[in-house]
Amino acid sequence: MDLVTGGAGFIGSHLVDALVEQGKEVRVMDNFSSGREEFLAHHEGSGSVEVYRGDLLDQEAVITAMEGIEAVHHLAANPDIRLGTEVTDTDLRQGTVATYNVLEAMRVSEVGRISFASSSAVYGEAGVMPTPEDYGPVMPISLYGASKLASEALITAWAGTFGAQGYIHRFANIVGPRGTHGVIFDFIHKLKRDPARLEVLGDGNQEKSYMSAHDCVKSMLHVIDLGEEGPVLNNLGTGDTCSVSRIAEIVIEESGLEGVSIDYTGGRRGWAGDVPKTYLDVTKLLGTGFEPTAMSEQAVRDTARVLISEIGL
């Protein structure tokens, strides 16, 4: 049985779907602070998915959830980078400390494999683009990025000290159905409040790699199935980028609204800790035979379409 922490969340629930497709039995551990029961409702009664409601900050609860587990997919984290600027220990607790608790429960329970959802945020404002996995030194500029980098270090330390096998996945910006945060989600809600005007944080020139949730979880499992000796580190993305101004145009196009003005607040960053440009080098991933089904702009458009349907405009 595989354990998915944060399995009722956006990416986590898509991973649960993919694992079930592979014929796996899955236990989800989630405190439902941002995860939603409806994201897993289609598995109810299947016998394939077991839901354990618990918090990763409760060490005993994590040890209980680890019983009978062969591999852990650790996706639980604070999903909103901007929250860390207001509640500054959010990422420390929900990221770094939570990862320590998962690893310690794995050690106690003799579980030897962990797959971890890291982020392009660990690179900070990289001086090389597209940015390869061996770029360094990595200097994150957000508390979220710092917590992901600290978690990576804990995983490699556990691997070196206790012999665990670790897979570290540095995600591009992941988008798709069930999204509960992020630029596309925010734009749709802003248009719902005011169909005549769309406010864009920053100057709109922020440019990032986007990957569909479907491609993200498929690439995670693809990398794990290769059976490489670890720790194994991979950028997961599409190898291209899309700007925030283009995302604003796409969301307006998919909304069907006419005469919408786009107003920029100005500045290079959308918020404190926002990296103006991230562009991941995915040569390593593509070299293993994985091919994304949608590039950045198409992933954004597909997501805008489905979220508009889910949220309503």
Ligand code: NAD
The other form holds:
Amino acid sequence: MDLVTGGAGFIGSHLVDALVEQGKEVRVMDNFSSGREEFLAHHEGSGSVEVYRGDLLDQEAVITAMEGIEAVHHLAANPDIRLGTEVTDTDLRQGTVATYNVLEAMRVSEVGRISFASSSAVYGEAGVMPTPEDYGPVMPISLYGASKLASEALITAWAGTFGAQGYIHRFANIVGPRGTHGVIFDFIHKLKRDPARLEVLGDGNQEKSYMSAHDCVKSMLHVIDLGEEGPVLNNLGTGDTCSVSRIAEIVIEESGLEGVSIDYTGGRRGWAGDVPKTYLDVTKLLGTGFEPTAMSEQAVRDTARVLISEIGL
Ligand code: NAD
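How about the form predicted in complex with nicotinamide-adenine-dinucleotide (NAD), since we already have the form predicted alone?
So here's everything in the complex, that chain up top.
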């Protein structure tokens, strides 16, 4: 059986779907802080998915959740990068300490495999674009990015010291159905409040890669299935980018609203710690034979369409 921490969340629930599709039995550990029961409701009664409601900061609970587990997919974390500008210990606790608790429970329970949802945020403002996995030194500029880098280091330390097999995935921005945060989600909520005006944080020139949640979880499992030894590090993304101003245009187009004015708050970044441009080099991923089904703009458009129908305008 596989354990998915954060399995009731946006990406986690898509991963649960993909694992079940592979014929796996899955246990989800989630505290439902941002996860939702309805994201897993379609598995109810299937016998394939067990939900364990618990908090990763409770070490005993994490050890209990490890019973009978062969591999862990660790996705639970605070997903809101902006929160670090106001609350300074959230990423430390929900990121770094939570990852420590998972690794320690794995050691105690003799679980040998961990796959981890890291982020392009570890690169900070990288001097090389697109940024390959061996770019360094990596210097995150957000507390979130720092917690991801610390978690990666704990995983390689556990691998080196206790022999665990680690898969570290540095995600681009992930978008898709069940999204509960992020730029597309924010724009739709803003348009719902005021259909005449869309406020965009920053100057709109921020540029990032957007990968669909479907492609994200498929690529995670593809990398794991290659069965490479040693800590395995991969950028997961599409190999192109889309600007925030283009996203604003796409969301407005998909909303069907007419005459919406786009107001930029100005400045290179949306908020302190926002990296204006992230562009992952995915040569390594593509070299393994994985191909994303949607490039950034398409992933953004598909997501805008589905979130508008999920949220309603
Ligand atoms: P999400 O908020 O939907 O998922 C996180 C899940 O973890 C939620 O279900 C939440 O309830 C759960 N959780 C949080 N703290 C917990 C705790 N202490 N104990 C138990 N459960 C807890 O966010 P997501 O976008 O699906 O992100 C999943 C992972 O991918 C996160 O680690 C995130 O940092 C990473 N990631 C996401 C993106 C993105 O664009 N969405 C990009 C890079 C990395």
